[in-house]
Amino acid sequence: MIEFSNVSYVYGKHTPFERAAVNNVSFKIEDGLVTGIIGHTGSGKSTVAQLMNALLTPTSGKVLLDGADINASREISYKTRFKVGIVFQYPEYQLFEETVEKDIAYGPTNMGLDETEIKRRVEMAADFVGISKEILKSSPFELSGGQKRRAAIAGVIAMEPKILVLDEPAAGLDPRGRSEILGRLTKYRQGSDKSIVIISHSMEDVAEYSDRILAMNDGGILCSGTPSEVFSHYDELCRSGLALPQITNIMNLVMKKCKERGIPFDNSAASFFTVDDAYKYLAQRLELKSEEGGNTVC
């Protein structure tokens, strides 16, 4: 696992423009899981994500893979980059080779594999993405948005990273793109012990796909947990500036509307993210009121 021990990350230092980014910050990313990093413009999780593969070196604490020091060395850093696999923001603007086939490939190339391997995970990779094999042969210049950034996160995920980091991975995408791309990469750890780390400003794209979540401001770790512990959190949340589920939000002014009028209201469902659990639980209280003849939450 990836283990940050209270590290902080200060940009331009020792000039006017001096900024900590991050300060102080200790977590852990558990294997096998799916990690959502949230928080405001500004509050660190973009730092944090090119610390996780020794992009960025702390300026002081330890970023751990496993227990051992990313930046112990410029080996150990480099080989660091191929086990935390990072997809960037926008990453179709990363693509560079003349087909996409080779784009693709040149992470692998880079480990120093073999032909046949290089070529099995660039067939992995593009099946993986939803990319035929005629897009392979074409030049990554002349495809539409939606597979350049297909072919970009396929070139990351050639490379089969233990962990797999995504920095708003869905950014422009439409509806329907964002579910497309986001639900094949959760895949990614499916049967393995692989993590993934998706860092978003989203609250609904994280609160679906993630295990824990680590809520960011800052610099600094306001909560984390599961989606509903962090959720629960709602005020705090607000108060940093974040934009949460919308039906978190229907959720917390039901809550507040039937204190007002004195109905009973479990604080726990204050913390729903998802529209069906939120509706399962209304349902329920309106058909237990209803046999009770009191007043309904409507």
Ligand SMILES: Nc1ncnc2c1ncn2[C@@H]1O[C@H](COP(=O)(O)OP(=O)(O)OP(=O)(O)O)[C@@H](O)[C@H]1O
Second form
Amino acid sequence: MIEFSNVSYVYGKHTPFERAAVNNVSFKIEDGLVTGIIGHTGSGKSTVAQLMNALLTPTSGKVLLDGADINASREISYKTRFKVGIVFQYPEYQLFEETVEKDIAYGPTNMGLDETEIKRRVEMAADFVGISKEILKSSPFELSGGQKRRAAIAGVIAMEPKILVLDEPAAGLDPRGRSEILGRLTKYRQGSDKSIVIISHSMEDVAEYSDRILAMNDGGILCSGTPSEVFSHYDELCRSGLALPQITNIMNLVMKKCKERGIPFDNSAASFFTVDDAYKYLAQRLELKSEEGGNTVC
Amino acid sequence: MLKDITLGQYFPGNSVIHKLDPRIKIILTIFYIVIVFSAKSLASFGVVAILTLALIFVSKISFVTILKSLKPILFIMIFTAVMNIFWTSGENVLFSFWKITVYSEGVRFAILMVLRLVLLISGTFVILTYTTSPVALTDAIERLTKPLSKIGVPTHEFAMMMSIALRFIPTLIEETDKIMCAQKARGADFETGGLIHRAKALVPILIPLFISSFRRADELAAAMECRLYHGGDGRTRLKVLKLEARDYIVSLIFIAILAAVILVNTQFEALI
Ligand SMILES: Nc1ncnc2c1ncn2[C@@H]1O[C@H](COP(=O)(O)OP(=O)(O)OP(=O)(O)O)[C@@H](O)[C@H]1O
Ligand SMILES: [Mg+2]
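Structure of the form predicted together with the named molecule, given the form predicted alone:
And the full complex, kicking off with our chain again.
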């Protein structure tokens, strides 16, 4: 579990370019869950991510991993990086080895694991993100953008971190690549107490894959909780430049129209955050209707 | 982190010195060096010192900054002073012990040399480095070296290369920072171990950096070509350099100071 207690971070302290990126935030990332972090551009999401594994040291406040301060000493900070793995925004720019295989092995090698274990992890990670055997042997610079992204994510997964933090893992991918990567990633924690943090601009992605959501605004926390709790703060989200998932908006609209015309519509429609849920509900309704004799469709 | 390094050391400002035409500034810098080297007595150094102080005052650059700029040459200053004190021979013995004799000429010479260094550095920094943006500087260099293009020297291309390089330094630093963070997140360690270990640890940073630099260069070249960039011939500029009254006035002041220094040199030679 990661716990932030009154953490602030200021970039370029004591220079003319001083800028507070995170202001006195406190929250917890619970084990075994997928936490989504949303927020407008420049709200401090990436900064929070880097604070989680001691790449940045808080200007004030403490970051605790399982109750211990991760910035207590250089040694502890270094060890933390193997427990909290971060995949950066546009991670494909960090690839450097001759082959994808060697690149994925970079993290585990730094951990000082033995060769068989490294090999096992590389295979596991490659398999996990969907990288084939041939790609493993090729140079990372010959791959397409999406494949590079996968290779870079595999490089972090191979360290088998307890907490996997992904900064915009799906940005710039096609829809299929998006859902494939996100779907695979959320499987990462299955059958273990591993947790995942996904930072994203896409409400749809966050709504679909997260158990908990943390909404940030201007370096502070706007609200947090389960998706339905967070998305019920509709006005606040809108004011800080965020929005509800599209499907939730549509369902709300449909619900309103139906009620205006006196057509019964379940109030729970307001808490459909994924297309799947909405579809199931609507399909069910439509079938019901057709059995009743094909009345007007909502 | 890397970001903390200030590059180019340009302090944006609004003073007369900031506003001077960069071409004039380059010429004045050379002129200033001539003035400093013309000064031969303490009195004439006094004149130069007044000029330098006036420049600092007008430019509103703080004295602390000036002192900081002198730090790197502290060693050279001490070295020069020591050399001059002990190895200059003259007539008036100040004191002597063991095999070493110190002459008053030596002390005087040491003071002059150190003064010269201090004035040289602080003056040129105030006129050029601290108050001229790198872009203005390359612009001015291009204009001043333009006659050379007549004999085939690609001055415009050099200037363009220089300004592109300057433009991309901050980008490169930011990028290095990012890649370093990404590799650190995978357990890279740049701070411990021996020299070879540390050099090896740089490979995961340098390779992505080179690759993205090449990519960026490609993209920039394509973008420039798309906008029909074709070299310096017939190219007009966004900011046309034009001499103003202040450029002439400051130049005249500098000429007057040189005259004053030469005059003081000859008239007050007797005065130390
Ligand atoms: N290396 C840096 N140096 C100085 N300021 C920075 C740096 N990185 C970020 N900032 C500033 O800190 C603030 C928060 O940035 P951060 O990258 O955490 O935002 P973000 O929420 O990740 O944005 P995005 O959605 O665009 O990725 C921004 O205002 C940014 O200008
Ligand atoms: Mg970010």
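Positions refer to the first chain, counted from 1. Owing to the predicted nature of the structure, the values given are computational and were not obtained by experimental measurement.
Regarding the hinge between rigid parts between these two forms, the matching entry from 115, 24, 75, 242 is 242.
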